[in-house]
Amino acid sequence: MNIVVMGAQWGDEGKGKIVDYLAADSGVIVRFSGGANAGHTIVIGSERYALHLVPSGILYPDKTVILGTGMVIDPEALFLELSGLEGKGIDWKGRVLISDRAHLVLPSHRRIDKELDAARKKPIGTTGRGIGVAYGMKSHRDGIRVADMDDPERLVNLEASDRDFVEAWRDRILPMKVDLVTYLRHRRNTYVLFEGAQGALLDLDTGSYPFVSSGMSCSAGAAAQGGVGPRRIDRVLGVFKAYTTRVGNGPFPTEFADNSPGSLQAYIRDTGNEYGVTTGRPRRVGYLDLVALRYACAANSIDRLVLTHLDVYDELAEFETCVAYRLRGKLVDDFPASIRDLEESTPVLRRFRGWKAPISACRSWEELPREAKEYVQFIEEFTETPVSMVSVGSDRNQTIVRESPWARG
């Protein structure tokens, strides 16, 4: 069985902490788009880990966890990583695997990310780490996969830095390097999560161009440069917080208007900790967007959302969620293309009472306050997509479970 779990906001929605948690019950997980940008947190006791380029099934001592065909991978980075991962006694060795379609971030497409972000009249706000420069060289049929890191003809046409780095870390990655779609095609009976990285609405189509990823961070990505075809996707998992946060620049319709100490958004980014686990920026946080969340399940064909973060909202009397959008004096119920309606639109809101009672000690549903569980219910009915899981706290163990994800049918 095939499960993908995707970002289903602009990413930062906890993914890393759900693949970790049905990692317990997969075979092998895959990270199929994204590089060094991403930042995944597993929290497990007093323990924490923050993962960028590694899936998060790595912290489970019997799980092989494979680096996808549409990742982009700087090598320093990822070893460095590993070297984390290791001085915390996570034995990585034999179990990290790597497509051999896979891209490779050069230091040439770090400073060419930062020229060119620093020359825009209007930054889009990237990481610097060359990941949109990366994904420009492979479109543009320059770039260097694991593949190639061996073929003096591949590697010609690089300038001497680069050229140097290359041989520099070949004799580690290639042992890494597999065949993905031979690999997955003798585990056709083997339960595989696709893990995705950034969000739905930062995906380089359907997201908000051009403030968006250069990779596939929609649910289509799994199949595409996860190593299987679309007919072998079983379950489309969306994963989604009970606010709304980006992170960098764009347009952000349910943004909190108000960033002073003592505001609702300085609340909400302190208690969930919405710091970026990569760049430490703070991001910004606003309401919770049902009309781009709808969006975000019709355009991936997200079968289960995951809702995320719940207990930031346990101190609060009441709060409000955006159902339509009001844009130069019309309402608009569904998310625009256009970057300037996006920006020119303001939410309209539904207020929700709180329920003012801690709720990360609930294991199940019918623990959770008769509040919490009306604000689930309204989300279910107008995304017309069901709530199967709800995480109320960073632990593993915190973490609702309505339905199994690997519950065929």
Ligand code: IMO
The other form holds:
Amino acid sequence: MNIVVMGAQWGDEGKGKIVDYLAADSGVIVRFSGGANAGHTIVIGSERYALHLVPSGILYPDKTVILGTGMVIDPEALFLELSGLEGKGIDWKGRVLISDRAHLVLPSHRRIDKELDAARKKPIGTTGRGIGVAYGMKSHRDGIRVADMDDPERLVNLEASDRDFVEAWRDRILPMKVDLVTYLRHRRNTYVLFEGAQGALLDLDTGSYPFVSSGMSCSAGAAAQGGVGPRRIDRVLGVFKAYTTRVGNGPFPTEFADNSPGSLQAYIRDTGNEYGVTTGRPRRVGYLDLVALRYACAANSIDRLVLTHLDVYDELAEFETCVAYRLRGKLVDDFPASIRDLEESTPVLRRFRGWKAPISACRSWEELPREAKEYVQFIEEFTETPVSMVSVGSDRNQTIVRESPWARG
Ligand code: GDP
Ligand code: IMO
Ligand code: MG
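Next block, the form predicted together with the named molecule, ref. the form predicted on its own:
First the chain shown before, then all remaining chains and molecules of the complex.
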């Protein structure tokens, strides 16, 4: 069985936590997109792990994790991360494989990424990890893949410092390479988790372009770039927060205007620890945007939702959620392509009563307060998509499973 776990908002929905949780029942975990722009957090007791390139199944000693074809990989960042894991007692050797068709991020990509964004009149606010440039070179057909690292002819057009970089990392990267398609073809009966990075609204095609990342963070990314075709995907899980966050620039219709100390934005940011894992930037915060979530479900054939951060609302007497946009005096039900329309859209909000009780110790649907269940049920009706898991805290075990995603049907 093959399950895709993807972000259904603008990233940081808690994908790492959910992939880690589900990985217990899978054999192989394949990350299908993005690079070291991602930051996926896993919390187990007092230990916190921040992963950027390494797939989130790595913490189980018996799982194989694979950096897929759709990723752009900076070998220096990868080995920094691997040595950090080693320092925490994680034995990764022989369990971390890299698709031989994945592309590399080179030092010049990082430099150009920062220069380009600084030169933009309206910067995207990239992570500066060279991501857009590496994907650009790939599309331009000037990229360097893992399989090219020991082919001198593929390296001739590189500037000297990039060539030196490839040669310096070659002997450590090449022993990890794998033909991903063949690997998965030989493991048809293995349960595979495909881990997305970023989210539906940061996807190059379906996101809020140009304020997006450059990879395929959509579910189709798993099929195109995860080593299998679309008919081998059995389930698409869309992870989303009880509210919305965004890091970097770009339109965000439900963003709270007030960012002052004591504001709701500051409260949620502090309670939910909403600071970027990769850059440390404070995340922008707003109410849940159901127009955007319904769009993400449709664009990705998400067939089950996973709600995270519900506990962050524990103290609120009431809260709201966006059920439509108002654009130049008209009501809009669908997520617009035009960036100007999105910027000028204001949310039509529906009010909910809070539960005013701690829910982080709940382990079953029945234990959740009535008001929390009503919120979840409204989301299911609006998006026409069942919520099969609810996360009530950052820890691995603070997870409620209503229906196992591995169950067929
Ligand atoms: P990812 O990029 O989608 O993997 O998400 P990040 O790791 O960037 O951000 C999610 C943050 O929320 C991390 O600090 C997680 O430890 C934390 N987290 C995940 N799920 C929950 C939850 O249900 N409740 C709370 N309070 N925190 C959560
Ligand atoms: P995870 O996997 C949140 C954002 C950046 C910027 C835009 C483009 O942790 O959810 P890039 O460096 O990719 O060219 O930046 O995309 N961005 C993310 N935001 N979570 C992420 O990953 C992100 N990866 C990129 O902040 O706005
Ligand atoms: Mg993140």
